[in-house]
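Presented below, as structure tokens, is a lone chain in the form predicted on its own.
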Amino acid sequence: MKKTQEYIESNKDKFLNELVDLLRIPSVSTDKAYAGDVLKAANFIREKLASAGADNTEVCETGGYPIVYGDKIIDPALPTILVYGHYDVQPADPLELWDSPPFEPVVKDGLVIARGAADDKGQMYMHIKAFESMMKTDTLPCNVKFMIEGEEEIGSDSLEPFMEANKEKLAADVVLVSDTAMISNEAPSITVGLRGLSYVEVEVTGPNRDLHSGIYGGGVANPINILSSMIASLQDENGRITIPGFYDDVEDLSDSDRHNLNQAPFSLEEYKSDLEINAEKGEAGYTTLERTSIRPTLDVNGIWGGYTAPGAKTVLPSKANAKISMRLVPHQSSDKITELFQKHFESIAPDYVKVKVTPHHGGEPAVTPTDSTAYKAAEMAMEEAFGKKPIPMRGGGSIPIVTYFERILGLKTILMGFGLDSNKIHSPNENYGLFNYYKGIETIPLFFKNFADLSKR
């Protein structure tokens, strides 16, 4: 591998710049006003794979974003490894808590500020760069499929269609993915488990308009309020959810399990400190790492209602609205918690007021082993590139299509993933580190390798 490695250190200024031209592409897939640039960034993404070697790429149309597809298929009788990833991101807001524009990417202390730096377009584009380095140089150990979506950030709903319809062209031995973290870049992991999503919105009405608060303040029902406690409801004061069922089907790992999940490096003085936090909170007789992803959750992600423009109305509102997420872990269905949390929270809402509760999407927990030739050649490349032995850990966050992948396509999946938690996904500031991003196009090859020599044997 030394030719790859050599054209990877000699052309980092070019892997670079192209990064920056694509997170200049403000392309948020929950707004239609991006529209447009979602769809440039998924050209963008084929021409890339295009120009580092890749055959048949194409946009491929969906009910939704576009799918950006393209193959190497050096010999049918090699293992195959799917490559995933997607170039949608999160919206930027607030944007007035950004030291600088969201799409305008600054390069500094080390790092790539920007919208979607991390997550997902500078792990993604890692492997579109490894895959340019290895055909550049003549060493594509094995054949590569690339799957590239722009609706992750909202759920993957054309996704699934896609597979369907598409099973032999994405046949596969293994799906490779980079959307998670490492527990730093000196204590290397690969995330073995991930939580599930159920995600809703919900609605309090009260009076059929809004109120003046000094002539009805009194004799009519705060929306405001009504939620407020409605949704107070959901959690005792152990942190433990409330709602009936909720836990039925939550797997319990042993006290082995629970203390080897426990001996990662973690300090919990440092992890306030980074925060600016004076305590953890979270549910009771769990440490900070087992709530964080061995332990379902409830929090409320957004909330709104009245008036909330500077200055003073004195506004009773007619509604109030919420967006909640619940992550889930092993053996929980998204649909059976969704189902659960709206037959609760109709129950618990008093007779002054109305409530709605709007699905929206959805994900199912994922476990993968350790103990496969793909693990296995993962654990090995990172080894090689970091040093040291990276350890398994499982993520509190969630990757739906992780299960599509097995129930569809029968698949596995490896999660390669090279961020930090402080890379801020999903807030202002997210930033991805140039050491991770290099780190990354250098280790995906391996992993090639390793699979590649793995699967022969």
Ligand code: BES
Second form
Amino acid sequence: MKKTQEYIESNKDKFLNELVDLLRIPSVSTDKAYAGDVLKAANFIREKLASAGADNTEVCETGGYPIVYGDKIIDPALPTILVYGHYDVQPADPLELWDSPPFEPVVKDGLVIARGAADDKGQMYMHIKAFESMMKTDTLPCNVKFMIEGEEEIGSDSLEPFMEANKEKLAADVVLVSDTAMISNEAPSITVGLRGLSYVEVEVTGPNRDLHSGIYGGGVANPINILSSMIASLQDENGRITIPGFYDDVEDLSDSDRHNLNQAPFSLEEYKSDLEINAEKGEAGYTTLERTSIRPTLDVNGIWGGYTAPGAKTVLPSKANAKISMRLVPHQSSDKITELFQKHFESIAPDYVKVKVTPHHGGEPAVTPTDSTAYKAAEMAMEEAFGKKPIPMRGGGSIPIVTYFERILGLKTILMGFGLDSNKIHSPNENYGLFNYYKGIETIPLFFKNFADLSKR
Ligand code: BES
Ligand code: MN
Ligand code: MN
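Starting from the form predicted on its own, produce the coordinates for the form predicted together with this ligand.
Below is the entire complex, every chain and molecule, led by the chain shown above.
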């Protein structure tokens, strides 16, 4: 282990420079204009895997963006860790809110600032560098396979058929993912649950064309006004979602689980001052920690219609649209919630408008065990690296493929993320701490070692 850590220590600059090169590639998966760059990022990863010492490296074609594969099987009798990550990123918009261009990484104040720095290029690349460090010092204690995809931010559509078709190739003992956050650098944590997602787009249509708001105003329904009140009705004064059946399958945590969850270090004052809000808001009867992890949500992610360009145009629009996300918790089903939403939304539409609900990608919630060998290995690795036992914690975000690992490959996942909520993922000025990048590279070989050792017994 000492040799591995020495190799990491003496290659810090090289590790950072390579990450910066990767961050320069604008691999935005949702926008076809960047298709060439997404492929460039895939090739970059394959090349780095190969030079780190992986065998069978391959940019695997799919119906969408490719999946990068590579492995090192030192002994088929030893356990195998399947590392998953993603090389695609969210769009950088709104560009004007960035202090430096999103794809021209800046290293400043202990942070690397760029789109994808924490989600997930920085976190995924730690695994390649940790692997290189074990390979170059002859300390790899078990087998490893890498599966790095390019469609995570758009729903991982190609990953499911890829796993179905490659069960043998991907056979392993556990999946290791770094794509989540910790409570803080002083309070390391391991994510043991993620929310699911149901995402819909709605369109409300009033008159068949845009109208003069003076000539027709007052005589017909305005679809923006109607959409606004329909959306407002989806939550009651207690912050409860009003869709019938929405809470039917929601897992209710025991009082002691809720108590434990609320022991995590969290300051509501800091939370509010960080976000510059006077007061928090959420479902009555639950704390902010609970509202953002074990409770489901409904939020408008975007809303548009009518005239929004500079100046004023007196127009009564024909259409209004919104994109709505619902975060789901254990036992809720994404398809069922989408269906309930659609039925309810159509049923509350007044006669004078037509509504259309279009489902987008979704995903199921996930809970990962804390009583497994792999969890123990992760817990020990983090304790060694941070000098503090990590706290198991439910996260509010979604990584839908965690449930595919279980269903298709029969594997449990370890969500050993090193990000922080302050990383601004999906937002302007996304960043990743150099402390976290190097700490992750140090912790991963410890996980490998512990997992190999504990599996022997
Ligand atoms: N890495 C995030 C998920 C995440 C971040 C989980 C922080 C926990 C803590 C992932 O890349 C992501 O953004 N997922 C999407 C869902 C996906 C289907 C687009 C999300 O959560 O919005
Ligand atoms: Mn991610
Ligand atoms: Mn993301």
